[in-house]
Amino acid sequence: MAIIEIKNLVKNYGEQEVLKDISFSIKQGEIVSIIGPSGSGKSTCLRCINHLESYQQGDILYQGINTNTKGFDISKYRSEVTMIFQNFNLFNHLSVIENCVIGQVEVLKRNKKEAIEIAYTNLKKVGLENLTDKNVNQLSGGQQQRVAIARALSMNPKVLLLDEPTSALDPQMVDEVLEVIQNLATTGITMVIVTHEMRFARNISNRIIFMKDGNIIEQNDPQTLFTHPQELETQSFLKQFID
């Protein structure tokens, strides 16, 4: 069953049509991720799907029912399709285990205790456990990373939405988030990953979409599409890879 499905949706910004009519769906479970050129619509999708940007035409489905609903409550739909940021969007201000459980305090409504319990628990799961106290400057961008990633599973979400996780990101660091993201693979939580690195969408994903000009080019599991892509962009693209 999709737990996220994508009908039509046109993204204009001005007279530039960032995305031309895409349509696609996310089963629960599922790993896709989402490859093609800079400037192909991406993150904007992900964007999108987050409710972070308005869409021309077109519907998403959250477990059937369709966002754009009047009376839809977006803020609890986005504490459960959580987006992971290449910048991390942290809370300068405050420390690493205040990152993680304000959102639970804010939006969920747990009281502190518990919300420190379960922001613990996630900071253990990313190797960050004995920097909770630290103030989220004081890290570098993979440890960083790791607080956002945190910080959105303890907000129990349903599916996690990755933008260039690892863009902003120095050459050492990038492995770090990336071993991270990999052992989440293994706990059943639907992911959307927007990423420019081949080799982990390849060794990550159920599925793997190409997009490229705003459109969908083509879709398919990883063996599939860097063996034997069917398309000529895809196949372009592609090359310095499949070589």
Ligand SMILES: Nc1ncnc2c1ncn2[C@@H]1O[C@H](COP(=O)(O)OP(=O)(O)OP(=O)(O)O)[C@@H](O)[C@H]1O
Second form
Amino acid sequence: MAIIEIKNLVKNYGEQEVLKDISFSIKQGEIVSIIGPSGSGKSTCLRCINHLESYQQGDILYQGINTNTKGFDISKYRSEVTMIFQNFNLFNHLSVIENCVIGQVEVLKRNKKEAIEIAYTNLKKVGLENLTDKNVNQLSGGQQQRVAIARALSMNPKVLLLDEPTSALDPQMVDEVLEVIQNLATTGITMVIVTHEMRFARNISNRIIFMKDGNIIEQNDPQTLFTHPQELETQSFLKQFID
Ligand SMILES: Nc1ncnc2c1ncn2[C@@H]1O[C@H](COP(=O)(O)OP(=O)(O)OP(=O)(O)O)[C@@H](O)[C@H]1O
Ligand SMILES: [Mg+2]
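With the form predicted on its own done, generate the form predicted together with this ligand in the same format.
Whole complex next, starting from this chain.
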């Protein structure tokens, strides 16, 4: 069954049509990467799914329920369908552990003791159990992104939306974050990843969606999409990554 279903989504910024009637669905446990040139609408698509952007037409269904239904609980939805941003979006004045506790207490109404235990477990998963009391702005980019991942996991999400999780990082920190995401992939969580890291997308994904100019041009399993792209636009996009 589809955990997320996008039906005929149209998004405009003023005159510019950024998503041109796109439809796709994500199955429970599936790992889907969205690739495509800059400006093709990848981030906009994730932001619409996370309800950070409104849209002009179409529907986004979560577990069969239209997320635009009156009374739909957006904060609860965002705790289940959680976004990881390129620039981490941490609370910079708070410590590592506090970043991972605040949402649990405020949105999920967990008591603080339980929230701290859950945060600690997740910080351990991303290798940060020794930095829990540091202020996040004392950490490297790779460490900060791992805090963001631990914070997301502490909400027990069903779906992680990752928008270029490594593109703001210095090259030497990319691998530590990709490794954490790769490990998560084995836990059965559903993920939608926007990435320019083709090798990573190929290794981690069950399916790749190629977007260009607000359209889905082609989607397929990674092996087929990377070795036998059907559409000319996909072929010419992928050419630049051949080394
Ligand atoms: N807040 C905004 N206001 C106006 N136009 C926007 C806004 N955000 C994005 N756009 C435009 O929408 C189009 C799609 O942008 P989007 O950020 O979704 O692309 P992308 O595929 O994520 O690109 P990149 O790979 O560079 O991150 C672009 O032409 C962009 O300029
Ligand atoms: Mg983007």
